[in-house]
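As structure tokens, one chain now follows by itself in the form predicted alone.
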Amino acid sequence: MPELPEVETIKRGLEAHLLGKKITQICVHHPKVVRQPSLKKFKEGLAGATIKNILRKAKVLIIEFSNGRAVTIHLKMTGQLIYPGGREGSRLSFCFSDGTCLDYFDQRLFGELRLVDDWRQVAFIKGLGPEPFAMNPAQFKEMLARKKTKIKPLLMDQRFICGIGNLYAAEALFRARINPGVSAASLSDKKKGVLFKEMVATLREAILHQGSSVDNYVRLDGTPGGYVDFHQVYARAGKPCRVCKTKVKRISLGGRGTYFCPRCQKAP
């Protein structure tokens, strides 16, 4: 799944492109893709409507328009923005008046797409904790002072942090040589002040390489991101590790795979 750093690249892509655009039509391929209203009023409701701004909140974008109203895009696992459109296979194509069209795709039909008066009433964008650009180091370890949950499914849980998924909260851990399967209460305060100086770098990093492309991840013009190359340990099983050469592992952690060097991230 896109997390922050992919979707923040695509944000940046749609600002440059799409600012001002008139909406003509609304082309839908699935109508499975629209979870909000209904079909006919989400092409009504955005019918001659100018794109008036792009914002981003966690793993949503958020595309505020002329009228007043807003359509949230949640990616999710296989969702793919694309501009400029009219390729074969999308899902859903917002057409504008210069001609050009921004093609929605999603193989496995798990994104969403909703047309809304107010997106900070989105029940799952309600629900999310704070961005990490948006936190200081003294209330990072407050929160966590108070958590007894293992470090890695904590930095994925939208709730506490929003944006982070699996394979930032993997390097971002390493950065700070911390293991995945320690509490978080466990964690002294110098720790805890380095765990949150890797993760905003992490992350930091991977937006100005223009994010991952390890599953379905590509930026809006449909080219991968370019901050593989550099990942250290997700999705790096059984090679060595960048720093101390021995072997990556990977283990199951809160229900997902988890990648660390046994040597760099030793539990305590």
Contents of the next structure:
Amino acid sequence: MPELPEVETIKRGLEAHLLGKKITQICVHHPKVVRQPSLKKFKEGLAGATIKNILRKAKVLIIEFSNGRAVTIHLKMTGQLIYPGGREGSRLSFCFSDGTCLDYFDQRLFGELRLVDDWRQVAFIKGLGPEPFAMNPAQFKEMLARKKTKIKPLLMDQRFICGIGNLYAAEALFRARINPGVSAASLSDKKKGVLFKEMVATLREAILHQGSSVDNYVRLDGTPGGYVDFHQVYARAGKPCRVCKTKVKRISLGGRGTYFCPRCQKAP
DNA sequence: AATGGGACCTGCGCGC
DNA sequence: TGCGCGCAGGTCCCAT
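Same protein, different form: I have the form predicted alone, so give me the form predicted together with the DNA.
Everything in the complex follows now, all chains and molecules, and the chain you saw is the first one.
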């Protein structure tokens, strides 16, 4: 599942390869992936456009074109961007004037592409909380102070803080030795500080290793990211905790699989 | 306000 | 063997 580190990795790949490319054609193999506007307008609006800039906001990729418009791409669970493309089975392909193409794959069809005049006005993006890298510990502590909700679902709430999903929430909480079910406001000032530090460090390290290839996340060139080897708890139910050897536990929290070490992350 | 559940999707692994 | 079921989870939406 692409979260901030995975999307950032793809963003860097796009930046390295696609700036200045001119679109000649859009091949849509599954209409559902284009959410906005109509398929016809999507194609027409992109014909002849040149890629000017690549951005990431939370888990959303933004491709800005020289005509002022932008394509936003949310990979959700199983979206993949591959360049250079050409393999069978893509849901949509951007074809460029140099003969190469950027392919969008998406097994479960959760992902979505939009062509917009101003990506800043996209509702989801407007509603995003701050990027973890754009915050300081004091700000994070202040934000937690007013929240009685459970810490893990809160970290995953994109309106609260953006870019973190199920995997990195679990990893950050393990590293901070915080039980995923405790209320945010109940954390001591010190613990809040530790959580902020570990959350940022986890994301940074994951970016360094080009993301976690669980499910079907791959880098732009189709190769996997290497951070899975560093996971402490995520998808490790029943396996020994890397710190204390206690079996990692899986519970359901906020309707999501939640992995933690019952000893290292003891509930108070 | 916070929480829980369902919907969207498809492939895979499990138990019977 | 083959089949049905649960699960995977980001986001939206609705009910409580």
